[in-house]
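The data below hold one chain only, encoded as structure tokens and taken in the form predicted together with its partner chain.
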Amino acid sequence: MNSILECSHVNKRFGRKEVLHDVNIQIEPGHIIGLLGPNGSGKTTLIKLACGLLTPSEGDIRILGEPAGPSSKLKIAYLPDKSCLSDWMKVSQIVDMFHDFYSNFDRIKAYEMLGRLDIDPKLKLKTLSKGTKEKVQLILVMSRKADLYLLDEPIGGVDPAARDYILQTILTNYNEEGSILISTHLIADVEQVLDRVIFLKEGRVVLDSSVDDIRIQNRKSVDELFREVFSC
């Protein structure tokens, strides 16, 4: 089976500081994955790099086989740790860009969302809550038919309610056919949606495993094997 997302050898350094090494994955399609770790050990640097928004300083990554480049970015739906629109823009034309450029787009989609949340396209984004905001982002990825979604901390610094909707707009919406890959440190919130987990401790991947196999293997969930590997 082709992979979708591919990183041979990675490193990254910034200035002197590596950041990640030797990084190995490889993602199949149809599979939801954690990339699980805490704060500083390397997952949105990792995200960055599969997207294209970072150059390794080593290694090779690619998507469906191809290296980082406008064909890839049509097959990601990525989906940043801060708000990336801009402010001055009504959320109706943030969907008219997002139309424009990606072919994959659902349109109806994106407005059946924003209509359930009672969003007001008509409304500039600088108008709207954060909470909204990070919630039009997500329609916005959501709404795409991508081969691959890269949720960078999708529930972090929310509201368990606003958790719950998010990860069910994710489970309820990406393309079946394609992975999803979620960063977090949430684990209790996500574990039960994921099916693969990989362990990211200062730059290094120290576990990469199903979830079925942690349970089976370890005899614990994956919130408690993470406790275990990342005690300070």
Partner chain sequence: MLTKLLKKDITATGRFFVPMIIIYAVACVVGKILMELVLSMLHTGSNMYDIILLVATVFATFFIIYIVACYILIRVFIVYDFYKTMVSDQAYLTHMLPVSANLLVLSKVLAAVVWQALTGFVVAASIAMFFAGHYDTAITGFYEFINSMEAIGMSFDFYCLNVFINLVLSAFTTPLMFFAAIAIGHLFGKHRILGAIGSYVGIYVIIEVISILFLIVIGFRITKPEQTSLLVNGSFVFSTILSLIMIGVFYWVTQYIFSRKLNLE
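In place of the form predicted together with its partner chain, output the structure of the form predicted on its own.
Chain only, nothing else included.
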């Protein structure tokens, strides 16, 4: 079976600034992967490239063997790091919009998750707190049966008490034949759910390893190794 995501010698520049350099990544089905690095390391740029929202300056990105672009968008469920929803809409209207727009969207699952989080679908988005808006956006993304879920800082805007629930929502609602790539700087909070981690430093992949190998070979947690790699 083809890799879900394959990045080959990917470079990305904005003017003279090189944001990504010679990135090579393969993601197979059935994995939860942490894309980890400090602010400015290129995590969001890489995710936008995989979504087809940006194009590489050099190199190749493929989703299930096809070039990233319009034809691959149905295979990807993308959670941006900032809300892209319209504040004037009711939650129920946004659910209806996603149902109309995405053929792989499960409206029943979306309402079940809204109910578990005690979010009233009749409310307008502008009446919700920032954290609740981010939960709504996550619910919309996880209600799709996609091949690749790209989550950019999914727990960055929620309080610590809600993080475990958000991670559990991700674990129990994604398509298990697909994979999840989670970008975050909150390593300790997500380490428990990760199979593999990719460290990005100044636009370069400096580590690509399974979590088990890190614990066995380095005798460290992912969080400890992260602090060591990025301490200078």
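Residue numbers count along the first chain shown, from 1. Computed from a predicted structure; not experimentally measured. Note that the rigid core is defined as the largest set of C-alphas that superpose within 1.5 Å between two forms.
K.L.:
Determine, after fitting the two forms on their core, whether G69 shows a C-alpha shift of 2 Å or more between these two forms.
P.N.:
G69: C-alpha displaced by 2 Å or more between these two forms.
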